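Take a look at this one chain, the form predicted on its own, written out in structure tokens.
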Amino acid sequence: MNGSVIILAAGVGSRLKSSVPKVYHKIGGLSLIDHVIGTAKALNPSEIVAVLNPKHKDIELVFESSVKRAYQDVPKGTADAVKCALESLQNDSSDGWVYVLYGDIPLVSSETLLKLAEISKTCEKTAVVVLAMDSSGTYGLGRLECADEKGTVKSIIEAKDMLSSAKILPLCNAGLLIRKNILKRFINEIEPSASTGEFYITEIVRLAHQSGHVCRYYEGDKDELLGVNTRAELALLEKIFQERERKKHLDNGVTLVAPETTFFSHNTQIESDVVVYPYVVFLENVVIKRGAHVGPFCVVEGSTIANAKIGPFSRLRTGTEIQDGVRIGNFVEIKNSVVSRESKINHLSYVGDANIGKNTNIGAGTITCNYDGIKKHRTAVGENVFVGSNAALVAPVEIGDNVTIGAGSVIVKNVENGALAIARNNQTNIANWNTKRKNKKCVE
């Protein structure tokens, strides 16, 4: 596109009632405001500008490198936000267009922004188009007052400046899209509102129409474009977001066996053929790859599955690459290790900062003691190698292929190729033990 975005994410938020600003909470795992940031990204814009509170200076962004910040140190309204956005614009031309999006709208998509510049080519005179929501039934929101032309619109009224009109629309402002040249000639005309003293952004509208140019709104989809001011709003748009994403990869060819209950994060990637039990988490950054199959109550964050069996119960966290053929079983849990082709961990385990070779048999109960409470320490583990039940494999320790390790033993010492270890106490037997006790006597 020829132009900018500003995306306004100065407010505090307090009606969430949290320490943490309102555009940082997260949907699926990434924040509302870089939620915007990524769809405007996708517009391929100039520049993007993201106006913040100066208090969060310190928070970061996922998408930081693509992002300018300006900076809103007295909170004097949108109008205002919007004008600390145009001294950071290196582009200071007055040609193209400005987006002008809000960083608690954060399900708006790059379909829809495009729909606001294919409308804003229909007439040379157009100087803003309004991207609309249908606010029926809903209070505290501004509306638009439409015009005499069809789909244009004179006005946006604010809710405490609202008077009864019979031109006023059941529709609400969600975004702008406004010609440069329009927006640097009128900012600084807009007066304060006489109910709150603060500079609205919308009055463009009014004074773009005042002036003989025309003002256009294309409607957009609600669920799309609602905002987020209260817990119970986050959560619904949380719920928006889980069933556009079950969508999603129900249409991409992934096995959901009961879609309600599986969870994704905002990056997660399935390939066709995989198949999801009921009640499996996906968190941040996880790669499924063809034919695999995650079984029920699973959590897996940070993680990449090849064509293996995951499941039930269990947890991958981030760093582990599960290869083709491998199976993990109930209750394991694995970090930042590789589990090689054909290997199976199938009860009851912990395996931590390891490498484990292809065909080995972790049995259950086995653990790699990882952190010696100030440093952790990587375990590798061969080819071929059998681990018996209860083992503990104390890092750094190295295991060869075709290595045997006896049930109970803590390994603390290198293991060549093709050796038994075993380390544990010899076992005593005591012959009689329990008929010499029932012969004694309670002593009380």
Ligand code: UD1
Contents of the next structure:
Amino acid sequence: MNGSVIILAAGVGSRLKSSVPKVYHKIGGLSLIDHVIGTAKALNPSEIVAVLNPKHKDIELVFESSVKRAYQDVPKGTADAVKCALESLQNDSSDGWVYVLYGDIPLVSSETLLKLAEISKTCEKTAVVVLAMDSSGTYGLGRLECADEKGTVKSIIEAKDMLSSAKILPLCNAGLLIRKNILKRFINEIEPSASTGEFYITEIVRLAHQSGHVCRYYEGDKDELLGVNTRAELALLEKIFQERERKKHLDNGVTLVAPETTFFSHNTQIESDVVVYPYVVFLENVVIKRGAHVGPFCVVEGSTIANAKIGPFSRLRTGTEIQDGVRIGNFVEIKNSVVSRESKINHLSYVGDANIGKNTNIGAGTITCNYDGIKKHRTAVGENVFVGSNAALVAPVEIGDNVTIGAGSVIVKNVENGALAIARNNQTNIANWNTKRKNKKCVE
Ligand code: UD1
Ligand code: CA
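Can you swap the form predicted on its own for the form predicted in complex with this ligand?
Once more the chain from above appears, this time first in line as the rest of the complex follows.
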């Protein structure tokens, strides 16, 4: 694409009442601004510039490498933010187009943005294409004042500046595609609003129209174009995002037994013929291969699951690899571990920083003691091992192949291949103890 993208994200977002700046709040585990950068990247523009608040310099973005940062010291309005970005645009020729996107409209798609580019090509005189949406049920926002029935826009009136008696305009603004030479020509002519003192980028439409240029609009889908200004809107957009993801996975051949109870992250990857039972949460970086079953009430993060069964009530944390034929059962937590083919960890266990060989059975209540209070250590368990219930494997420790660990053992030393390891107190049985006790009581 012969053009650049400017993403406005330097505002304070005071309506969220948060110490975290608005654009760093997340939907599907990804910040609002990263959603917008990801979409901008898909347009393959010559440059993406994000306008940020200098106070938030240290916050890293997931798509950091794709963007150039510009800083707006004081948020004096969206036109002032665009000015900051223009100063840092490398590709300084006056050709081409600039998308001005709002960092708090995270669900806009690249397909929708491309529609603006298509409209820009229909008439040479076009200076601005406004991304519009139906304004019903919204408040705030900038309303489009149309000049005629043919989709020509005369101006955008910000709600903050509208008289309460003003006619309700049916469309509002959700982003702009502006011809670069027009942007450069008019940006310095924008006057601050009489009511708020802010410089509005939307004023570019009025200025261009008054000079005989054509400003048009494209009406997009409201579900994509709603912005986040309040916590309620953040929750609403999360809901829209989740519904979109559920549909995507269902369409891809994933069975969701109760889709409305499955929650996805922005990068959940699931192959077809996976079955997901009710009440499952996929956090970031999850990959699930064909044929896997994820039982009810599982929480999975940073893990790869092959053709295996997990759940109900399993928690897989970052760095976990579950191989084919594995079975992970209820109240089992696994972190940063590999569980090899056909192994089972069926009940009430914590396996952290471990390698479990193939065809091994980890008994109920087994714990890998991976933390000594200062450092984390690894546990290695070989193939065809049977770990009895309630064993504690104190890392660092290595258990060989074909080993049996007695139930209740605390294993602190390595165990060689083929051995039985038992580390627990010997049982003492005292004969007739209860009878003697009762007799004693009678005497008293
Ligand atoms: C803005 C638009 C409005 C549009 C609405 C869409 C303007 C003047 N208004 O209104 O037409 O309908 O978005 O949701 O453009 N920002 C800066 N620097 C600033 C001010 C804002 O970078 O000085 C950034 C914010 O971080 C935010 C975005 O611009 O990501 C929009 O700002 P916000 O204050 O939310 O504008 P709205 O009132 O929603
Ligand atoms: Ca907004």
